Amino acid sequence: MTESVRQRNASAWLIPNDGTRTNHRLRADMHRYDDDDEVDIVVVGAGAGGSVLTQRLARAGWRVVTLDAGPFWDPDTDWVSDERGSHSLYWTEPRQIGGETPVPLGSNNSGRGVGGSMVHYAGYTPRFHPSDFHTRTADGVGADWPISYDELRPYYELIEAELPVAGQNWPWGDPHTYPQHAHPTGGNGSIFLRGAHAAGIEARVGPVAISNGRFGNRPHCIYRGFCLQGCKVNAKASPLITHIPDALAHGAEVRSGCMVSRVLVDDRTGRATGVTYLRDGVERRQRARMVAVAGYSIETPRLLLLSATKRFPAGLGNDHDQLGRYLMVQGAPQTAGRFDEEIRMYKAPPPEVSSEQFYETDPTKPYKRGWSIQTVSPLPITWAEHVVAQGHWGAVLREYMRDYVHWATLGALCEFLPRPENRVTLADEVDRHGLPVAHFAYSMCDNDKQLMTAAQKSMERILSAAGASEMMTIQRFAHLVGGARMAAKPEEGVVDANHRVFGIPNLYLTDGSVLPTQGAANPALTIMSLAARAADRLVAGARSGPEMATVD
């Protein structure tokens, strides 16, 4: 397995083997294009989707420039074992929220810099289930994808090997194994396993994109528990270390600190010609034969709306008023239980054990679709927020903080349904660049609310069976997807099955915004797998070189 991975992605071997964690020479010597150079493709965003697309196309010989609004992180100097000191990892540019149940935006659903939100995600990398691709047909809710699970399976397998993913044999959805065996569990994971067994609920260790053993020049996980703050040892996978180094080694340029302000389209031909971007307060232009946007579910619709022209007055890909609609979050309640013994849930990575027993629609229940359950292990500041949400303050809060080592915490991911009124539009407010900010309106439906209640009860059942003497729950959201969804025809979405924006033959979207449904799984692996598939189809369509690429 290792040699075949190296042949298609050598990132793990390009990290220095000298105690440092960043190949500074590779970054210093990367190819640099002039703004006036017409590259084969400019990619907007270096997160899960943009980084994989960049790496794949660079390996195919394409001239690729990737722009990211945030910094080019250095794990040696930028990651700290400090919860408060890691807030620079989050996208904190202004956005507006609204709707009946507004979704707070920040640390658990937005990323900043090369690597995107995967720099500070927990590391869970489950696959979507086959049913996720046809929920309308199977359950009468959501939408059917224009592609099937079977089309994505080989890309799931490739990306799982490249990260790599560690975990026990997986019995749910499409049963499968993982490249690396499962990690040992800490206190929180052991509580989950104990309670699940007693409650008759099936659970497994993993799947996590955290190396369980040396992988190339990446070291083994040391179980320091700061996965959400950026992995100091490079054991946890993120595009910053899993795909960007290989992209640079194959001629791609990654420009950090570049806020793309507009996708340029020639109204005469209807084709994208490049982008404008702001760097150090100066507006620049990068010419390109093709453009791929991978800014994620808020910024991708926003950018396409900002890029309106006379030919596309409502925004790019918005001839049928689909852009920005069907933006989804997952309901992510967290339930904590208090135990007499010390759990010390901070002494292991937050991702340890999970269950997908409740993932599929249960025909005996009044709601459709389902949820997954995972260990979450909040650090002290987040734990304080959990306690304060119960209304505790002052002396009571201090007592709960002193009691922190006795608590175990589980989190659910509930599949909320896509709704057209949950959408991104442009607000009257502008950001520091003078660009209208995004307004994100969100309202839960009755099905969503029923899932949240059922998920909480299932976590309480596990913790109670494990022996918890007290429990508390905080209601929250996670994982933005949708907003520019993939569809069979333009009346129903923004991009086709090949990620091409309807009506603009050389503009592609390769991030989580294209997901028609979101499942009850963390989306990173699916986003990366979709980007790998899109890259293969672009390369296959380049009959006479990248400039002739087309996907039919």
Contents of the next structure:
Amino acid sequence: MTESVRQRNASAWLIPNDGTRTNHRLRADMHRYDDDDEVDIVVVGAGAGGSVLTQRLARAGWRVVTLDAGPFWDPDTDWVSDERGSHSLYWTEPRQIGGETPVPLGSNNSGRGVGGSMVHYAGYTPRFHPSDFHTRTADGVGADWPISYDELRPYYELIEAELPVAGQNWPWGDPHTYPQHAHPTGGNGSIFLRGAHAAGIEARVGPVAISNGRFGNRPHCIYRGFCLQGCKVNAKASPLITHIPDALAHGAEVRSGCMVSRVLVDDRTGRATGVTYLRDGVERRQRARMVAVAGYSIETPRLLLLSATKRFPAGLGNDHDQLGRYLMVQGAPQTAGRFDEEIRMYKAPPPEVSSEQFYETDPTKPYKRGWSIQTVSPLPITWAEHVVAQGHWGAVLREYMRDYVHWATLGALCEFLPRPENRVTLADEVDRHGLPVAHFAYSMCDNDKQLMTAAQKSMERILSAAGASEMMTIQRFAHLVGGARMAAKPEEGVVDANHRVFGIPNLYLTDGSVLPTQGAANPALTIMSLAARAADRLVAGARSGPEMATVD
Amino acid sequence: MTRRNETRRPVTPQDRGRFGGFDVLDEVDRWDEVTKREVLGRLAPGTTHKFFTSTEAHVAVALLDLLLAQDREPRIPVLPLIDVRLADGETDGWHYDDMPEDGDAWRQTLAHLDADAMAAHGCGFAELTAEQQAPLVQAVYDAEQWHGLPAKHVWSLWTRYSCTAFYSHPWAWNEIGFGGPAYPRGYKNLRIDGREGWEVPDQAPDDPVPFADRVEQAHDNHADLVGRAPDQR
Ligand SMILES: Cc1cc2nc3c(=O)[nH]c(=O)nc-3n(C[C@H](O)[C@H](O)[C@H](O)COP(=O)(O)OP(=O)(O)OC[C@H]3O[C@@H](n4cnc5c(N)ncnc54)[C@H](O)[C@@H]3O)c2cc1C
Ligand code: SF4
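Having seen the form predicted on its own, can you show the form predicted in complex with the partner chain?
Let's see the whole complex now, leading with the same chain.
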């Protein structure tokens, strides 16, 4: 298995094996294009979607330049084993939030720099279920994708092997196995397994993109629990170590510190011609035959709105007022239980154990779709948020906090439904470059609220069965996706089944913003698999002549 | 190598804690250099304010002490940690569309709190006793709107910054038994009730006091402070 991975993606073998984490030689020797070179494609964003696309196209011999607003991270010198000190990992450019239930961003949302949000994501990598691709037909809610699960399955398998993913045999959705065995569980995971067993709920260890054993030159996880602060060990997968090294080895240029300010479109031909970007405060321009945007569900719609021209006055891909809409978050209530034993949930990776027993629509219930349950293991600062959310402050806050080692925490991911009014628009406020910032409005529908309540009950059931004496729940959100969704026709979305923006033949979106529904699964594996599929399509299209595969 | 300094007693804020003898700083030699620099920097933050004016700092210290029950020394220097952050513009980026950006929001809300104190007691917030301050703070928690701002977003601002500063400090980790930085050392004893050789079990000298009783006691003390019957909480 690893042999074939190495042949198609040598990233893990391009990392040093001397205890340091970054191949500086590879970065220093990186191919460098001139702004005036018309490269084959410029990719905006080196996160989950952008990095996979970059690696695949570089392997296919394309001349690729990938621009990322953030740094080219070195885990040795840039990351710390500390919660507070990890602030620089987050996208902290100004954004406004509103709507009936505004969604706080910052640490809990997008990242910046090469590796994208996966640098500080938890590391769960479940697949979507087949039903996620046709919820409109099956359940009368959400949307049908223009592609099916079967079209994505081979890409799930490829990416699972490249990350690689560790976990028990998976009984839910399309049952499958994982390339690596499950990790041992820490206190939190053990409580979940014990409670689930006692409550008659199925739970499994995994699936996590944390190598169980050495993988190439990536070492084994040391169970230190700082996955959400960036893995200094290189055990947890992020594109910085799973796809970018191989991309560089195949001639891609990854240019960090470059904030793209506009996708350039020639109004005469209606085609993209490159991008403008800001580097050290200076505006520059990269010419390209094609452009792919993969800047995360907020920045991608924002960039397309910022790129309006006379011919596309409402922004690119927005001829039908679809851009920025149907943005989704998952309802992510977290329920913690108090045990007499010491759980010490800060040990071991936060992602340990999951259950997808409640994932699908239950016909006996008044709501549609469902949720999954996972261990979450907040560190002290985040744990304080849990306690504060109960209304505690002062002496009571301190007393609960002193009890930290006795608590175990589960989190649910509820499939909130896509709604047109949940949307990114441009605010009046501008950022330090003078560009209007994104305003993100979010409101929940009734189905969403019912799922939150039901999910909380299911977690309480597990924790009580495990022996919890007291419980507390905090209402949170997680995982923004959508905002430029894939659809069968331009009236219903922004990109087609090949990720091409409707109305602009050489502009593509290859990040989480294209998701029409989100299931109750964490999205990164699906985003990477979609990007791998999009790359295959582009390469196949190029072989049969320019854009032959995707003519209007 | 871990060296336990037998003469130095682990510091916990206000000498409160349940992990007698546990000092996360005993492990410093086993932390990586970058993390060490970052965390140890918090032990000696500057004493001059770069963001807050001295009037604002006065009110802020009183508010933060109250929110975090820092009613005596040794205190974690929460204000300087917040001040540095606001001076550097190190915000979370996002803000509620019905709130100003974080720095402005801090200035405005401190001024409002001082005005509330003036209206109720005829002197500034910092001059009041904790028993006088606490009901004013609780009133913000209980309100819908407060001086034209959504009170729950004000509460979120105050608690987010104060808890982030407080629980980033090694003394707070000593208090709650958290192991702190763990690279490159990692953890070996993952199971329930599993401890590393250097971790200390949860146990206070006056135990057994069950958790429920301790919380009950804290609730009562807190209720006294905010001036209401415990059952109203
Ligand atoms: C705390 C946390 C925990 C998470 N846990 C999980 C998990 O366990 N499992 C999971 O599957 N998912 C998880 N996620 C979500 C997952 O990380 C994201 O869904 C995924 O990385 C999104 O991929 P993307 O390609 O859309 O964007 P990203 O990976 O965010 O990449 C976008 C990149 O674009 C860059 N960029 C943006 N705008 C511009 C611009 N204008 N110019 C240049 N560059 C730009 C950014 O710097 C960034 O690097 C988590 C996220 C967070 C924040
Ligand atoms: S727990 Fe493992 S995967 Fe997570 S950050 Fe630590 S070493 Fe990396």
